[in-house]
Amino acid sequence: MNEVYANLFEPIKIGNLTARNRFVINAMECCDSDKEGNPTEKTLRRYKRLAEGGAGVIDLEAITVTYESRGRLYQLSVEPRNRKALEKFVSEVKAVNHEPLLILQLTHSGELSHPDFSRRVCVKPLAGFGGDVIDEAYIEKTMDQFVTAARIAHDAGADGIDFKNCHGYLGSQLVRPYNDRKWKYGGSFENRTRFTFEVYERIHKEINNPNFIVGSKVSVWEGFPGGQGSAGPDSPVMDISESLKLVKGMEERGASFIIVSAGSPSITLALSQPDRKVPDDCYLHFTFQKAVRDTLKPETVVIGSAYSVLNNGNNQLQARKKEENTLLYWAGRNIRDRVTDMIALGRQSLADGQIPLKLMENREKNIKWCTACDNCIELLIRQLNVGCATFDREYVEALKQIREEEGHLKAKRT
């Protein structure tokens, strides 16, 4: 096996479990539920192949705890309705390869649900989303929602659970500065983070179960005026030490990991996921991660993102040779220098979630390398199916039909 990246393949203990290796799939929204939030065949066919790909990690997308308020018209949710479903879906994705350890992105859309076909609410209105404004019993609520979730994530057979706080969902809406309301959830930092803290708390209570893993996805820095990682509730200026801090907090109250991101997809999408034309913010990634890693304990694993846009060297990255600008050379060098302990690839599964096998299979040259064209972005946007739109003929005729039709449209309207 190749040096340059053969420590992507040594075992890592979360928690008290271990992944084989140091691939992670990352939460990636796909929109192919039913109409109450159920695992379809189709999701069911994304997983297992993921799941024969090999990775030491597999986080199952946002997954909503609320089906009243959720951003996907066919989102998958994790409600005591779900329960049956989703046994099944887990029993049948650790059928194919009982070795990934599964995880489920808990989450609730906030200010991002779609008023459409959902109820928007929101910490405090920001320009451009609003939404009714939540009070300390919604809160409440919302806290319930969370732990019976990580109860039936626990009881369908999942080995832990990322409660997400990052890209502008619920949990990063009641931790940034904007939230300067004063209630008991906003104001001071200790008031912001009361949510997530208290959630984990009685995530823990609730399982007590040593061999189920929590821990969450967060967006260090979120790129705009009072979001996560901002100097303050109107400021532009980048300060993260909060966002270290609230790390930090997670790790005293029981994560045994930390999924490092950053920006708000629906505000600032290039920052959360680099682009092809300006891939440069994956070296802020890489900066977010080192911080993250040198704020935890050893033993608490750091997960790093960004690296998609690196593919096989075929980016826009200057002042590098190309063979020293790759996802996997810059995965494992990471890994080597302690940046982060394990990478996580999201459009690259889409594009290809088999590359651990295929490395190990000495198959290198058969990769589908993702091209940052972020077609599959559109489709969650326009509320599709979701997936490549590049290699996979299923969603490249998709895409091509709906842009065809609102063609059409266009040219009666002229």
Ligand SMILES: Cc1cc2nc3c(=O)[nH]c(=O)nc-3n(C[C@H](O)[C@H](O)[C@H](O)COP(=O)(O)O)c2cc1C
Contents of the next structure:
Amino acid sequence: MNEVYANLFEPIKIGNLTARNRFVINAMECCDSDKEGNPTEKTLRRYKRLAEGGAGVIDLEAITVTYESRGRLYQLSVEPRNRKALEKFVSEVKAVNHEPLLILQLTHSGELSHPDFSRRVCVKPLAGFGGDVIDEAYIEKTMDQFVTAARIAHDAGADGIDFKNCHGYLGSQLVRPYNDRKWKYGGSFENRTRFTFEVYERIHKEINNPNFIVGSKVSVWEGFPGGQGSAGPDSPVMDISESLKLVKGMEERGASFIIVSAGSPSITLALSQPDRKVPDDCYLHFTFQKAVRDTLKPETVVIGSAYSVLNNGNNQLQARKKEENTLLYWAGRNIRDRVTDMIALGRQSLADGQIPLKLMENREKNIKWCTACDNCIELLIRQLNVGCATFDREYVEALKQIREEEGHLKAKRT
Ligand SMILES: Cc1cc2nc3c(=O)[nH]c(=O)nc-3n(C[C@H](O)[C@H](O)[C@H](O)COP(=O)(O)O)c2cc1C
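What would the structure be for the form predicted together with the ligand, given that what you showed me was the form predicted on its own?
Okay, now the whole complex, with that chain kicking things off.
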């Protein structure tokens, strides 16, 4: 095996469990549940393919703890009514390949809940978002929902959960300095992290199984005034000291992994998903990964995001030899240099989530590399089923059709 990435195939312990290699499939919501938030045949097909692909960990996309407030019309849901469907789903994915650790990303969309079909709620109205302002009773109910969701994930046979604290969803909204509202969950760092830390404590009390791993994906810097990792409620200046205190606090409450991210896609899209035009933001992600790695105990696993834009070197990154500006080069190098312990594949997992398998079988040439065209993001924004609209004919056609329909409509109007 090529020595640049050989270390990607070293197993790693996460809590009491072991991931067979350093590849993680990052959470990627694909909006193909049924009307009750249950997985469909399409959802199952996607995850079976990923399971075959041989990654060490699969983080199942943002799954809502409350169907009432959700960001996507066909978003997966983890409420008591979804219990049976999730049990079946997990066992069917594991039947394909039981090796990847399967974790569920639990979320509440808060101000990113879509008002057209769900109830939008918020911590403190933010320009362009808003919604019903939540109170302490609402937070109590939400904490119960997270704990119930963790119990359902555990009983369904999942290996753990990723309690989402990134990308502007409710976890972020509470933690960010912008939440300077005078209430039990706002103002001081202690108040703003009360929800997150208490959910950790309650989940551990409820599940009490050392073989069930719990962690979080965190936006270390959201990149707008008052966002996570900024110096104050309206400050645009980056100060990630609180984000580091946040991940430390999670570790102290039993987190065995942290998925490092940045940005808030509804506001700072190119930061959370470095694109072809601004690929250099991936270096910012590396910087955050290193900062988190240096903060946590060696045994807490750090998982880095935002590698897709590097692909096989077909990118606009400057100042290095072309062969050193690739996903595999930086993945191997960052693991070697203890910048991160694992590498999560986001958009790349839609283009081709079978990288580990193909590398193991010496089929590197067959890998379909993400072009960072962001057609998948367009599908997501349009609330359509999401997949790779560059390599996967079904999604290419769906996007083409909707763009054509829009074109016809526009032409009719003019
Ligand atoms: C279509 C799409 C869906 C996504 N869904 C989620 C999600 O459910 N949860 C999450 O934390 N991040 C989500 N993300 C962000 C990715 O997991 C990842 O953090 C980001 O794309 C950067 O990684 P990449 O460069 O490998 O794509 C999504 C991104 C895209 C493009």
